[in-house]
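Given next, in structure tokens, is a single chain: the form predicted on its own.
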Amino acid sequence: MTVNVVLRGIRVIDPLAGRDQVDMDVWLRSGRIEAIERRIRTDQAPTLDLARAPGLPEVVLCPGFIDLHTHLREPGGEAAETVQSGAEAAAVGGFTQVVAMANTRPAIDTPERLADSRRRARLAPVRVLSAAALTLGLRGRDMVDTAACAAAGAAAFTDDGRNAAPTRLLAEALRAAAEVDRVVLVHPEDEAMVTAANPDVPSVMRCPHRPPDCEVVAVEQALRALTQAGRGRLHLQHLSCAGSLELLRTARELDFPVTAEVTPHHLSMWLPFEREPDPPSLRKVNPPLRTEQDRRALVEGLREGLIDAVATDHAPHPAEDKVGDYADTAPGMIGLETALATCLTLGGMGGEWLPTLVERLTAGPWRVLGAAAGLREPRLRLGQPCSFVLFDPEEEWEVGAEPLRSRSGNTPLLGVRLRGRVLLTVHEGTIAHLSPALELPGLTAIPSA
């Protein structure tokens, strides 16, 4: 589908260009942004007036969001998610580029499996990149062939979901990744400490008790590995507690090449829940939701730039993996379709903080991985096929009232009303998502799967 329309009275935010302008007109034509001006007068396109009453937040046009941390489950877990269904969910959430984690079955730990991942992503409606495992089978023992995996298209290296590699091996991996200009993404939880806290649970990934010290110690170990490596770039995934931020702050003051992300659910949810979801395991994630004090620290860390990016850790599971004894259920929740609204409604990132949130969803993730990873620069360039998202920060919607594009529904937000809706997602000049709430001349919404 193509579109030719002038959007009137919207806000344009392009963080890498230093642009934040209100009450602008944007001319969209054939997948391109033809013009961005205060008022566009043309008889070549109809005008859609999206201006808001004084005092109300304007509809926003910005570069497409980038997710550094997505689980797409294919191969091996197609009942929960496929590359296609996950990419469709990403488009609904405004994401035009996602990085899929390597913990599939089998793990993405060889050049051949990376090539297979790229093949699976060819027809996806958004750009899907693949991270390679850091170690074979995610077991933390033997490193993958870093150079060969990078040549095959690995966007980064990570054993996400596991953190079994000793400090010495992580340091070696950081040096190897530096040779191919890639980042090492670390899931910072000390597995020995997690196991000790859950003596009766056989699977370290499903252990429900994961004290904050498990994360803090793992962050210390990762930073020690970075020091031993002497080079390389380290990225800390899904930080969840205030103690980790203090270590990150000190490392930044010492000019360590380290970045960090936070998830929408850690920005917006904390324990105890005001009302438990049914089943309670819908809120089970690794690392777990923590206290309101930790949540506030994460929000402030994101606002001040200590945390570089919002990343969903979209983790789909079939319904049967989320029922039964809490300790036996799978950790993780879906997040691609709700990320923006969760941050705006529950995370306090609206209002004057909206440009900061847009930056952490676009330019921030791009800076973390860099151009060598295969990401396209998130910019609004005139006259070129580009990727962008149009969203209304005020429109309310109910999670699950319309069918989710993800194959899984494991989120504690089902039935919750959120504020902030993606109206249009365009990926490299092609419409990837059109909301029923946006009536573009001559076009109808893309039907739900």
Ligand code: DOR
Given for the second form:
Amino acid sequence: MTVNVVLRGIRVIDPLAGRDQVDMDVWLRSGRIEAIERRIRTDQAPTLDLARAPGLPEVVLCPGFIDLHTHLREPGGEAAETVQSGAEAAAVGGFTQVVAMANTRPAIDTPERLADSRRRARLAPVRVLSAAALTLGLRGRDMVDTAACAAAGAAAFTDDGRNAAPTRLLAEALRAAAEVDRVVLVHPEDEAMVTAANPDVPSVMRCPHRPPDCEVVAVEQALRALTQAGRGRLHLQHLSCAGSLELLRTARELDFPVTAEVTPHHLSMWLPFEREPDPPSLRKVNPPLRTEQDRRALVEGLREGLIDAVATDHAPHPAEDKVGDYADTAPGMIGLETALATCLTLGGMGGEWLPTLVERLTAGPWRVLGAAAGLREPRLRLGQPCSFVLFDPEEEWEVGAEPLRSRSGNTPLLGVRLRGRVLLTVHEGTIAHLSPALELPGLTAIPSA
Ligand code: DOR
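Having seen the form predicted on its own, I'd like the form predicted together with the named molecule now, please.
Now the complete complex, all chains and molecules, led by this one.
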């Protein structure tokens, strides 16, 4: 499919360029942005008037979103998600670059497995980067060969899903990752404390009781490891409680090289739920949803920039892993397709905070990983293939009314009406997603050869 159209009356946001302009015209041709101007008059392309009545939020064009935290389940969990299905879900959500976590079966913990991951990513409709595990099998005992994994294409190192590495080993890993200019992504939950809080549950990952202190103590330990390492960059994944933010604030004031992310679900949901989802385990996630007070602290942290990025922690699970005894069910929810709308509608990032949200979905995550990781700079570039997303912050839709692209449907948002819809996602010049709601004149299907 190719496209040739002038979009009239839209808002253009490009955080790295310091650009935020309303009522602009954008000429899209063959997956490229030909021009962005106040008024484009050309007889070479039809015009699609997207202008809104004064006072109403405009349709937005911005660089493609980056997700630092996606579970694609390949290899070993293909019933829940594949690289292809996950990348399609990403495109529906406006993401053109995602970082796949290493807790697959087997874990991505050798250069060979990394190379296999890179091969699987090649045909995906968006850019899929691979994180390598930090320790073999995520067991927290032996470090992976960081130099060889980086050479094989590891974008970052993480045992996400687990946090079994002791402080000493984490310090060593931070140093080793620094040698190859990579970030260490840490899932901050103290496993000994989690196990102690759930004496009857054999799997630390499935333990349902995970008090906030489990996170706060793990954040403290990770910061201690960073101090011991004396170098390296630490990124704290899916922060969920106010106590962690206080530690992060102090570390930032002391100029620690530490960054952090928050998920759309921790920004938008808290316990107890007014109406439990069915089954209740649809809201089971690690770390758990916490109080309204924690949620507000996270929203404030994201708005002020203490938290650098929104990351989905898209965690697909087959339906059978979400039924039965709550303590036995798998933790996690899908999030790629709902991330933008969740943040806009329920996560405190709509209205005047929309440009900040765009920053935290583009430039923010790009800065976290750094140039060496292999991410493309999220910028709107004229006249060359680039990655961008067009979204309508006002369009309402019901989650699940149209089939989700993910192979799994584990989200407590099923049936919920959200505002904010991705209309078009272009990945490096190629249309990766086009919403049926957007009728583009000048759109032609190229007959396959
Ligand atoms: O709830 C979660 N599920 N949290 C994680 O950190 C891992 C994830 C998964 O892999 O299912």
